[in-house]
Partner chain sequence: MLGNKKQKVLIYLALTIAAVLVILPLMWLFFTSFKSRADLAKNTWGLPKIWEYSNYITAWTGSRIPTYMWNSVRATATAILLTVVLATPVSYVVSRFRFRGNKLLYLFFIAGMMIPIHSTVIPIYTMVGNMKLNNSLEVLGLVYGAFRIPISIFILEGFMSALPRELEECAVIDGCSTANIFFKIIVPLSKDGIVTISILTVLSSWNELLISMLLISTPSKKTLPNGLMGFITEYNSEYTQLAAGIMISIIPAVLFYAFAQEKIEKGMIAGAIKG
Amino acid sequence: MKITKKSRLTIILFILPALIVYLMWVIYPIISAIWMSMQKSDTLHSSHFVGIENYISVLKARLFWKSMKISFIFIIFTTIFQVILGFFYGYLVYLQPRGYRIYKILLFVPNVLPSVATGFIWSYIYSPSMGILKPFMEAIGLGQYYISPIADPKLALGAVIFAQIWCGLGVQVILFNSGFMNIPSEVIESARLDGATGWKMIKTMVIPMSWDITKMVIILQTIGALRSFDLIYVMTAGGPNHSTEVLPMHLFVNAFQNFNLGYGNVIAVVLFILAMLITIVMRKAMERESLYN
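Since we only have the sequence so far, can you give its structure as a single chain, in the form predicted in complex with its partner chain?
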């Protein structure tokens, strides 16, 4: 529709409120984060411009690189497991065995739980005094060696990743399932008549035909994992010895516990750039239309 004189005012009134809120609470804060990342605070209310000084001190910080590494391990492992398991369970549900709806619902339940509750449940499952993991260890005669995996710097990240997969998998199952449902049934049927079954069917038909959804799940999951904070905060708060301190956690610790706002804002900018890079690079990398070519 064209804008007429009469409708112009209405249209401006339709756009303006959203624009103001968006500019004030989303755009201004991110610009402000970039600006503040180049400031050093002298007192609580005054600061001066220092250019890239904060960036240099971040790039020199050992803990920053450790945090980067942890974030990448966290992203890579949660993505690999959630995509593979999501595909697998999405496919099983797609085959619609009797009662498949119940399985689909059950697998999704952890997603709607508050991460504080999930974090609590898993902390206690891992805990030596109340946990349900300890009896396992006792059964194989290793009970006295049991320590909570989230208290051990070597195991903590793995334990957190496991809990994250537990509470995040349902989304992937549903997304893959919906992707498979969109494959025209005639295509599947004719492949079946050509003798494609089981694994062959998955390899030659399902994976290529659902490449779009797979791409999307990978991108969404990667970005989501980059932003993970709540569950980790509840379970380990980044510890022990920074072993689970992913980037958002690193930001939180530096800005709100060490009160180093300049440093925190540099991490904020790094997170922002990573989020953009991941989206753009992954989209480009996976741009090929389908797997047929």
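Can you switch from the form predicted in complex with its partner chain and show the form predicted alone instead?
Chain only, nothing else included.
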């Protein structure tokens, strides 16, 4: 179809509102963060240009690299467990056992709660004074050895990861279940007639035919884990001894507690670059139409 001058103008008018919103709320903040990352604040209202000095300071900072390491540990473990458990429970709901609607609701309830509320819930669960873990340890005779996991630098990150998995699992279950529902029933029935049941059915039919939804879940979960902040802030605020200080938490501490806005914006730029790189690499690695191609 030939596009006339009048139809071209109409297309531009339809695109313009969305383009303006995109420029204001996406492009402008990115450019602003890059510009502010090259500034050094003198006061809350004045700053001067320092070029890449802030970037050099960040790259030399030991806590930045520690936060980077903690972020990748957090991403890897939350992604692995949420994808595996989401796949398992999503498939369980797909099989529709007795009471499966109740299972679906119970699995999704934690996702309805705000992350801040989830953080408070798990802080109370881990609490030595009012939590449920201390009485359990006392019941087996180990109460005197109980230390709150979020108070121990060696256990705090694992405790936060567990809370994050519990909080976000419901979305993965729903996504996987919706993917399984799109698998043609005739294909599954033919596989059953050919003797595919149990693990063989999952391996040869379910996993390959739900590969598209699996790719989406992995990418969404990875990027979501990279920008996790509120639950960690409520539970540990990055402590103890920076053991749970992921990159967004490191950004917050430096930008809004230490008032080093240039340093904080460098970390924001790093997070943006990491998110883009992770998305591109993962899409490239998983761009096959079928898992077995």
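It should be emphasised that the depicted structure is a prediction, and the values quoted were computed from it without experimental measurement. Residue numbers count along the first chain shown, from 1. Just so we're on the same page, rigid core means the largest C-alpha set that superposes within 1.5 Å between forms.
- In a rigid-core overlay of the protein, residue 26 has its C-alpha displaced by at least 2 Å between these two forms.
- The Cα shift for residue 273 between these two forms, taken after rigid core superposition, is smaller than 2 angstroms.
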